[in-house]
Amino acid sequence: MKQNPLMLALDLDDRNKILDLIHETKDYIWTYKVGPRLFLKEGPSFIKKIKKLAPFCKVFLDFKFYDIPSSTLSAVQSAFEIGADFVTVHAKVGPRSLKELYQLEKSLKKIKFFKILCVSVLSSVEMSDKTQKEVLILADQVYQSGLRALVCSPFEVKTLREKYSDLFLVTPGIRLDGDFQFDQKRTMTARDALQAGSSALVLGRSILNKKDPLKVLKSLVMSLGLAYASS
């Protein structure tokens, strides 16, 4: 079976039916995402419920950090004390930051799992040969850096893959056959995105949004083939 890729935002305001949603899919999502929403209303203490609940999950904390160098390279430093097993910066932070930002990866990972995701253009962003210019320069710019985890829709990733094949590639956007794009604009299908190359996939409202997501989770993983997040 493959490498079970999911990574799930949970983009919810009910605690208890955040919790309730972590129980009930731990065995089938790989990391847990959690964005400002959720963690300016729980705090820090909350990537270690979400451990304790899933001890065989990663935690996905997704601030995309955008700031000087220093301010920059101490909330990484912040969300790895945390409890954070991946943390993004946006790649438009330039390459002095992205540098010193691989070398505190480096250092990080010496003491656990640790990943740096550098966002590029965001998939709200329309298609354009603009967006793919500037998604291609930015990734060019991570590569130089020593970093090698990137944030890009599933529309850049054929092109990535081809240049860059130890890139690990994160692509939102993902929908379910019959799916709204709802407000991303660069959207595929979960299986499309694995075939162009996506290392990872992050799903929300396609999940979330469903009556039974736990039943359209266990659909998808079996029709990809996935492992369980235990195995």
Second form
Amino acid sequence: MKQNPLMLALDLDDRNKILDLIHETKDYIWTYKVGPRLFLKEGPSFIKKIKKLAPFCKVFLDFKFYDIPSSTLSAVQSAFEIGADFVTVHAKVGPRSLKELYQLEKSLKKIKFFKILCVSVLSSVEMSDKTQKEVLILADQVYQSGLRALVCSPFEVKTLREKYSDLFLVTPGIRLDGDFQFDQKRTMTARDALQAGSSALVLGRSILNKKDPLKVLKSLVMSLGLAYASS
Ligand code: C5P
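What would the structure be for the form predicted in complex with cytidine-5'-monophosphate, given that what you showed me was the form predicted on its own?
What follows is the whole complex; the chain from before opens it.
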């Protein structure tokens, strides 16, 4: 059985609906992703709430920080302090920030699990040679800094995996068979993304918009041969 790589984006408005969703899906999800939509309404205490409801799951704070070095660093430090296990920054913050972030990650990791994920080009951007080139340039800057985690679309994974075997590659833009693309452009199925070499998959509307999210999730976990999150 493969380790569970599923990250579920809690992109909903109703607090109770979110709590119910966590309660019912926690055995099938590795990480819950909190973005500004939820965090701005519920605040840092919601991170603790998730951890209490799903103690085996990780929490990913997806704010995609993009600021001057000192501000980016303090934002990441704050994310760590409120209990996030993953946090996103834009890879475009530049080599100086990335190097400082690497040092910060190194010291925070000594306290508990913590990963800084560097966002390359959003999966809502059309596929083109320019996009692919930009992802590679940003991946190179991230790698040179010492950081080892990148967010990219599933389409860049194969090339990146060949070049950097030790990069942790997080891919949003996952769609199940028959799903709408919505605003995403560079999408792939969960199976194809894993086959290409993704380390973790971000699922949002492919699960959230289903009449029975748990049923869809269970069948995905079974068909991909994934382990339960708590095992
Ligand atoms: O619903 P969907 O599967 O498109 O949701 C994708 C989730 O991943 C959203 O929460 C979005 O903010 C996030 N994300 C993304 N592209 C990135 C980084 C994060 O779509 N590069």
